[in-house]
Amino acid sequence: MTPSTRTTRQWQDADAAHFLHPFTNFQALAKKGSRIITRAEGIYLWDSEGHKILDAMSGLWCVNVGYGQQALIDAAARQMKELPFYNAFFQTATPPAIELAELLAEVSPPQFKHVFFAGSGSEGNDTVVRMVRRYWDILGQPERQVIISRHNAYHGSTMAGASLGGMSGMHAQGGLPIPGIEHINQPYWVENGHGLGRDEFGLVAARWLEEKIRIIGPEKVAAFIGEPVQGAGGVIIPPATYWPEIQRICDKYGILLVSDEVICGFGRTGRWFGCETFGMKPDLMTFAKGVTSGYVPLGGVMVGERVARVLIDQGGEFEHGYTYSGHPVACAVGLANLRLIRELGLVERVHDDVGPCLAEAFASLREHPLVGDAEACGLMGALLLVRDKASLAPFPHQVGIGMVCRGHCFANGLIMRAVGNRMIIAPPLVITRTQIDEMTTLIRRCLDLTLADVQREGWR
């Protein structure tokens, strides 16, 4: 059967019978039935019932150039015809992998000249764990094993990636985290600020890293990893003081700094990489998602010269890699994607035009009775839904206010993600000012419908 001949119910039945979805209650989804997405164009999706949906999450933080870009489609088709696959083992390379490595080095901060390719951000962060520990081992400090991350961070769902992340639900399954991973609190002012101003809190939150280093022992700490903006954690935008202080602490103790750019990279924050927006100079950067705008899977690690020179000049063989490292089709699409980002001036456009427009739109949503705080950074934004605006008191957990609002979003042609009591967006970088207005109108409508539920159910 083809998409045009199956009914929605038939697709849902087949899905429930065979497809185990990520991060899903399988039984609950089978009863409800999946939403079947059949096509897309620009910033819009259509489902099997013909409903048009504004995708304010860029697929899953990744479709930066929007759907239906012919340059990416053509690049994949050409490469599939010429060389659909060859590996990077056996001392071989393919032209697309070499060219993409060159271009990535060109658009990255100046300390990055080398790339290690993977298939996803999760694989990239697994690579970081291996690479960081190998670096210290080569330097004669094998006791430097511990990597520090943050609670509520997300660094993937493989064993190492999920361990680096600080999601309690993930750690509750599978015996995580693995040894040698520690966590500190996140720089979330609403939750942890305790009456401090945002800038003052930023310094306090950064110094939790120094406290943890001293507890563990500086001689045992290998690296600190963080997302410039915590994406899956709810678009937690740190105070401006946070990352410069983290940089100072890493420099003081000589530990490596890793910027997880899987979400923030390739223009999302208004610079090519989030670390540039927040004023830090990492030694390693994980990337994925926006490198191909999600058209095909690709990820990897940008390796700064501090690490690369040790691995190359002193390290011998690095016993790590993947079958699909530098996959020629993925790299060809990545090349076309980055060239299109440049051609369209999307990074500058986010910084100068649509990013400020989104910030203004979100500021206007602060007036809504349910919204206690509204934040935006580039083309990422979050609304905090609260029971009381003055105190920012939250709704009881059992209300599930975010999921209530998300339900209204889906029903009204908008994809907006709920993370607890935070409603978050990350639309494609090609979104226009007119479309931001359209999105904001949809968000306001869904907030109004959620407020009506609150009033009807007496949740206040």
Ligand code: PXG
The other form holds:
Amino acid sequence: MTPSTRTTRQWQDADAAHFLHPFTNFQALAKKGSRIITRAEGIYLWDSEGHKILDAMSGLWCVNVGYGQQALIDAAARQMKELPFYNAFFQTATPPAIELAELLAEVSPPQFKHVFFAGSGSEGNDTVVRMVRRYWDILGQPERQVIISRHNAYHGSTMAGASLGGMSGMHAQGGLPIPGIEHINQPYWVENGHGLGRDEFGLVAARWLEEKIRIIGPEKVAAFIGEPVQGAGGVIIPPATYWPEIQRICDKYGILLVSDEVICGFGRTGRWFGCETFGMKPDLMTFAKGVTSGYVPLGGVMVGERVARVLIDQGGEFEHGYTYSGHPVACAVGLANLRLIRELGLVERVHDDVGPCLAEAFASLREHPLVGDAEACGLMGALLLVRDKASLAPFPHQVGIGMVCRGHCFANGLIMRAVGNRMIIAPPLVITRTQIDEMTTLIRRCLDLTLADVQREGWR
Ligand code: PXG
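Starting from the form predicted alone, produce the coordinates for the form predicted in complex with the ligand.
Now the complete complex, all chains and molecules, led by this one.
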């Protein structure tokens, strides 16, 4: 049935009866009913009640070229007609997968010439774990098993992805992390800075990696993985000193550096990949989301020459892969998407135009009585909601200030995420300056409404 053939209530009842949503308290949602999204265009969504919503989260950090791009739609339709599926397992390949591999190598930093395709970011990170350990095996150092990650990182929801991630709620369910994964603290200045200047703190936070390597024993450490900017963790933008120091430490101990570019890739930070914005040279890059702008699922791992040469020249068979590794329809859409990003000059646009515009808009929101800190990097931004601006003292946890603000966004036609006391956005890269103004006006209205709640309820 098409959306118009059922009422919102009917959709909600069927949803509650049959659909288990990801990261959702099923009982609470069934009581409230889902919001049913029925169509989209540009940076806007419409729900089943006809409400127009500004999607400042690009779906889920992925619709980089915005909704309704005909080139992507045509690419999918054409490929489905010609060859909807063939695998890449038994010494076969399809033209879209080959062409996308070629184009990915072209837009990636120069050390990347090869790609391993997966179906999602989580699968990509499972591949990372398999590949990193295989690399050290081939080199005769099988004791190098440990991968170091960070608390409050998000690397997906498969067993390996959730283990690499540093979300304590996820680790509490299902006996995670799997063996051989260790975590250090995150480079979040507000929580961990302890009075240091930001740049000084960046160095201190990076050196937590060195301490961890020494505790584990450098001969046992295989790799370090991190998101250039932690997305799901609340748009945690590290100090400029952080990644170069991480790079220095990885080089010193010879351990592989993995950049999880699932959110930061494909223009989000104002360069093709976040590692370029933050000045590091990873050996592997996980990607997903923006590679197809979310129109169809696709993920994978860019494999740098250091690892690729060992796997190819010395490795024999790599016993790993997915049915949908190199799915022709997904790859055809990926190709059309990357070509469109180039054609529209979206990466440069984020760097030179809409990125700086967002930074200015967020700087102006810093004046708001609830905002203790406002940060932006390319087209991702975060507002820290505080009880006291001078000390950055937080609201008591039970107030749930982020969720209060998010409720106002929901009611006012704006999708903005709350991560604890951080309100975050990552709009489509096609957003215009006028639309950034419109979004900023909406955000300010929601902050005002939240402040009114704070005053009425006496939360300060
Ligand atoms: N790495 C990073 C950095 C991600 O952000 C994944 C891996 C996993 O990708 P898949 O395609 O398997 O979901 C992600 C996904 C949130 C949220 O709440 C973020 C993601 C997924 C779901 C929710 O911000 N990022």
